[in-house]
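Coming up is one lone chain in structure tokens, specifically the form predicted on its own.
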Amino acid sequence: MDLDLKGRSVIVTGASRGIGHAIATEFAREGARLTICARTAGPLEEAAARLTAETGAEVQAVACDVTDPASAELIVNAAVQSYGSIDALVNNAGGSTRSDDLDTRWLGTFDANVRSIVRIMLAAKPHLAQAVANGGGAVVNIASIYGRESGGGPEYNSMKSGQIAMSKAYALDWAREGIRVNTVAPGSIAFEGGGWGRRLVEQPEVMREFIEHNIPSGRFGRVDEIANVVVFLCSPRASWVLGASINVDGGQSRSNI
């Protein structure tokens, strides 16, 4: 299927590694134009010059982190000044952040999986709002299986709660303007240098005994599974789609709903 992102311009974050570097992988694949974030500049350049190399499309990397307020213009501005638009947005970057101190901890998970996507969100929309008349002004917010039910900690998975809470918000509050807001709720996903992908290698017989208990499927997630829901929910063939929370998990998740 066309899904008829080819010249497109899509902010990717959080993309120099695991599942947000599948998410642009894929959309360079359809074509799409790029900008893509993380907080470290050399791993975040390598990044793009592969998505480059191995399919010619434009890419742009900037560096920054998430979380500081300046950055959602930053990233917004070099997406429009780059390539005239933004079609679509793709707020992967999120997590827990450690600490023993409360307030580090909840504040610092807050404003990684809330605060920094809602930032970016707003500095976007003008844009996004421009883009509807051509097939674009599309959000994709990547959640967890545990923001629609218990698990993964506390902190994660009260924020990760709130993330789908906002998101259906936001969905429902611009969807007159056209600009569609949804999100991906992954399972576990596992990948080389992530948390599942060390465990399989570390604790192979702990995780074969979690797969036998939590996953039906009988295995991880890849993140090439997860980018291609993602990719297709930002093309304009999922016009009719606002406002979900859509599980990528294997089965993994016990949510009805």
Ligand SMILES: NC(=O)c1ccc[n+]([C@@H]2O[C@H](COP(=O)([O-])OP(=O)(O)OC[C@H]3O[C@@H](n4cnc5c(N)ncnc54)[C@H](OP(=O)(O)O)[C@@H]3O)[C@@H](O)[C@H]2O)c1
Contents of the next structure:
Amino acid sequence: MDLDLKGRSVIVTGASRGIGHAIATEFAREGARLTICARTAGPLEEAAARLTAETGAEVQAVACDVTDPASAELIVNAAVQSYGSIDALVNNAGGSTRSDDLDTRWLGTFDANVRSIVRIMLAAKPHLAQAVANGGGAVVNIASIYGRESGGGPEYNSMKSGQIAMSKAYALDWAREGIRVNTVAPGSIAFEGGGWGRRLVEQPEVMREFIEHNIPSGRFGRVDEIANVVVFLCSPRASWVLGASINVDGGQSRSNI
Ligand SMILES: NC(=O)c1ccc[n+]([C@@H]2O[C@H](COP(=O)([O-])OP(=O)(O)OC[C@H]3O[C@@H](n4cnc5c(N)ncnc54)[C@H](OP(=O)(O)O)[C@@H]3O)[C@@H](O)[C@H]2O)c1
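Same protein, different form: I have the form predicted on its own, so give me the form predicted together with this ligand.
Zooming out: every chain and molecule, the one shown earlier first.
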């Protein structure tokens, strides 16, 4: 299937490693032009250079923290200035804020998984709307199975649920303009340097038992298995998919819906 992504301008947040990097890689292989961000400039610039070397794609790196209110305009302006448009936006940066302080934990996790994403979506919206006529105008937010059912820490569970609800609300709001907003909900995904990847090395027996009890397919998911679904959802081939939240989890989720 030709995904019709060649030359399209795509933003991926949190793309220096892990799931975000795999998403950027699959877009690059499809010939998209990328704007990627992460907080740490060095690994981000290395990731951008590696992507270009491997695929020949145009990739620009914008080092910023998505929880900084100024970052939304920074990322969106960079994409528009370099490529003239925004066809797709993938909000991947997220996760838990760890702290002994209750407010820091809850507000930080809200900022990372909901508020920052709303800001970037709103900044990108006029450009996404302009891209609709040409088959663009897609947003995918990376949630978790623990936004669709109970699990994970209380803050993470609440904010990933909030992210899915927020995404659905904007999906319905923006549908008339042709912008498609969806969420992808990964199960446990292991990669070198990631949380599960580290635990696989440090606690192999505990991880074997975790898989035995939690993942019917008998292994952790891979980053490319998330990326393939995200890239499809951002493509014109997914034109009738909006407001959806899609588990990509090897059967790990226990939710019926
Ligand atoms: N891995 C899993 O099993 C799993 C399961 C379900 C859902 N998810 C979700 O999938 C997404 C990616 O997870 P991952 O495991 O690949 O994460 P990760 O290893 O923590 O990587 C996150 C990426 O985002 C960047 N980043 C983190 N916070 C950022 C911020 N505030 N502003 C800009 N960039 C930021 C990181 O670079 P810097 O540190 O340099 O900023 C890195 O490039 C998250 O939303 C996570 O909640 C992951």
